[in-house]
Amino acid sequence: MASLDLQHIVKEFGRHRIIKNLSLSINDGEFVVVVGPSGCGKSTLLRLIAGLEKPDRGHIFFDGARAEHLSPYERNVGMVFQNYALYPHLSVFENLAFGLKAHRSSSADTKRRVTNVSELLELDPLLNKKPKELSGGQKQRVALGRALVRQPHLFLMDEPLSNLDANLRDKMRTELRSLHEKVGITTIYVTHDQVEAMTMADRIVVLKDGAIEQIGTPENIYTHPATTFVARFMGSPAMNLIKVVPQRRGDHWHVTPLNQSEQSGIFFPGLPLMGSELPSVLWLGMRPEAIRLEPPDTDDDVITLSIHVDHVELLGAHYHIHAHWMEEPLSIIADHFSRTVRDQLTVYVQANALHAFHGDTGESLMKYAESEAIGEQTNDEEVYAASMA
């Protein structure tokens, strides 16, 4: 196993800078997840951690020794591409075998490796198949048990699932967590699909345009967003961003929708929002199943908003429900509703289940999200330690 720095990361190409002096620690035995939209830099920090790419700029780590300048056979390193990459002329058992045999392992060595990987893999009915002959997630064990059996120090996989059809990337998802359990490999895995960062990983790095924009377990990063970005990103249907203009009124704020008049805003108590100096304009924030249907059974303080439904869609087990409050948009998770399209209704959101995003730069005012915001030079030890607290 092993551990990984990524020290102050530069990667340019011709004068697009893909990764922004990115600095990144994670433990031995991490399952860590890096999410971001198309473009944002996953897959060239990857590549840079493979060896498949070097950096400008920085400095990578394994196990606290220098590692940018080797090979990516040196660095032990096995990667899962999206493609699966395997052989179409050679069985399951010489596919899993090639890169043993690459490197002139021993055949009773390469037999007993393959057998060791097919076992855990439940590929031995598959061993003297041809890839063609194998259904998708077939495929995409065979493609992990080429990467497990050179015994790597650290698995990379990028998009692994992206081809698989919805109900096999569920169970896929389960067997690789399953797996992680088992052989307890450090993992890094790039994705942009964010019901798999969510569901698989230790931790989550946000990306965005080369940068990081937040780390953290998966409660902290869906609970806590340090950014719009990441407020937007976590959740779908995404967190409800609402510009206003906030005024202070004693115990309580009141806001007002951008162009809206001041009588059209509502009242609710303080947030635990970081300084005594709010800007001009903030961005007000709420999950969709955070707004009820019903008044809440709780004594902590609750806002009403006045909204009028749009749209509704039956999503199986609950209704995405598309309204408006004022001209603002607003989505709304609930587990039923019978009323009609274009019906006036009172919903309920609890004071404390809001979030405050600065309205020009869009971090987190709140002060449960101080220690989640990531900074480009900030420190690896204390980013850790904030995220697992």
The other form holds:
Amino acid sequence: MASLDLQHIVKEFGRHRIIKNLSLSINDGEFVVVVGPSGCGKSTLLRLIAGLEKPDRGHIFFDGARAEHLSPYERNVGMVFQNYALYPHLSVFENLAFGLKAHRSSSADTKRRVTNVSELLELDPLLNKKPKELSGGQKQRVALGRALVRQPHLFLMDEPLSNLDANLRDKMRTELRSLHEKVGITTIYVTHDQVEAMTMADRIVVLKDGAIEQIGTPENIYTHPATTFVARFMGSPAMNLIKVVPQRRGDHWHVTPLNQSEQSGIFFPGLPLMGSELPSVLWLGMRPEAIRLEPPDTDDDVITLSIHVDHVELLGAHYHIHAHWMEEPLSIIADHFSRTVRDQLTVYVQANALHAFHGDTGESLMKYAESEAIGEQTNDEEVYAASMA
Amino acid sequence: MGEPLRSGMVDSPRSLTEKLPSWARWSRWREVLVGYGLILPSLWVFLVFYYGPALFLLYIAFFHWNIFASQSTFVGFHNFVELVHQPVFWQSLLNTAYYVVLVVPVTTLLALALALLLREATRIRGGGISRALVFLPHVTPVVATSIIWVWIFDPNFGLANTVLRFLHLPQLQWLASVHWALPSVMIYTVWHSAGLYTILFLAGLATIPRQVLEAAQVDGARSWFTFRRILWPLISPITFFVIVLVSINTMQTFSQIYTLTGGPHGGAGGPAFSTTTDSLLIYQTAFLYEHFSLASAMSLVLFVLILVLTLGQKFLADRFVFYR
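Taking the form predicted on its own as the starting point, write out the structure of the form predicted together with the partner chain.
Following is the full complex, with the preceding chain placed first.
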């Protein structure tokens, strides 16, 4: 088992800086999912950790010891590649035994270890088959077995499920997670699929353009996205993000979609009163599933929106309502939807489910709320007044 | 209405004769005619310049045929019997065997080694140029570069002996020596053709997924183990292809032997028949001694030998080559 420390890693290919000064700590036994769109550098990051690439700057520590100069084998990592990368001319048994034979493991020992792994992954009936006789899911399990057989300290997976069909992907997700519970090996899992990240990770690392956008537990990432990028990327359908102009009305903020009259806006009681930090334009964020068709039974503040329904999709258990709030498109996930409902509809959002992000940088303004709400409001107001002058 | 439509979709010659509306039958025939029309020009070239002469060769091998005489006499296997009684024919077969047995493995292994080196070289500056340089000898005309190599092999002033002198090794008579003339031709042939097979190997290596090699790296396999257990089996189809190609090409080698061993001055194949391979002997028998029937019989023997060799290689390939 191993802990991993990356410090100020930089990796360039020619003029392109793929990884930009990235630091990350991973604890022993953790299941960390690195998620991001294609081209964000997540595979490169994994290859740097594996030792298939060398960083241009920065340090990699395995259990506190420097590892940049070590080969993948010396780092004792097991890796599962996106298209499995099985040795096509070797049987499943020989695929599993390859790494052991490369290091002159005795045949009795090889056999014992291969048997252990094939029992764990239920590969016994496949041992004499060649990779081309296997289904996608079976290939996947062989690739896992090959990575496991040397009992690695660190398990690296590069989009291992992306070549499987949807049903099998769901099944393998659960299998991978339960395998992790069984063997407890520190795992770094790379994917572009936010569902995989949400369902499997102890911690999620959201990567964008070679830099970490946010690190946190799935709950944390989902409920407190640090940026509009994370807010859009995590969750499906994506969070509704609407450009709004904030206005002070007494003790609260009032936000109005861009180019709309001030009267049409909504109250935003959760938005902190910290004048100077508040930009002239914000992103107002609402998760589709936070928007209700009936008034919620709560004492908290509830915002009402008058919307226009465009069309409705049935997603099995849920309805996905495509609507407009003034000029802005709005996605809503609802448990029930009566098709007799009129085009015009009033919907409800709990005020504490609203998000606000900086209009230019996209950074969340809500996290300021947690750390700065304690500060004296009068002081904030003075700063705000000064900035407006 | 449904019937003709269905039969129209059946993709067999029978569908041509089935009951179709006349316009549909005509359009199918037109398709066939256009198809044959398109392949006709190249079919003609093949008939006139390949299959025709080959069949004619089969014919005259069993006749006493002279290019200047209008009549020919059937002689059965007489030409073949005459061949067996000619020492120079046996000598030519031995020379060819010696030539093939050395050139095939040397060329194949050298091309493979160059391909492995060049694959690494593409990662550094000038890698692409080195690839072009390796291929360059193959695009030069054999006759022209053979003449350059005649100078290189010159016992007194040639580059070959200069190199040997520099290395403090005994100097050789090269093309003038009974023992070294054929090896000199081999050196030229390897130089001229290795580039082509290197490119073939490079293409074969490029088909091996990078991730498979990286998986071997993560598994801790060292270079030799990776080559022996991954690269070698996975490029075996290319290796087989290269071996067959080199074998056929070497068994038919003519130009460089003719040019290197005295083409312009006459007396190719010497000294003392030491470089007389079967294709050279066929040429000399036909065009120097004008014994076309005998030359045809030799060609037939060479054809059978190449066929047997290739079938033998095919037999081995089915057992040892891994096809993905």
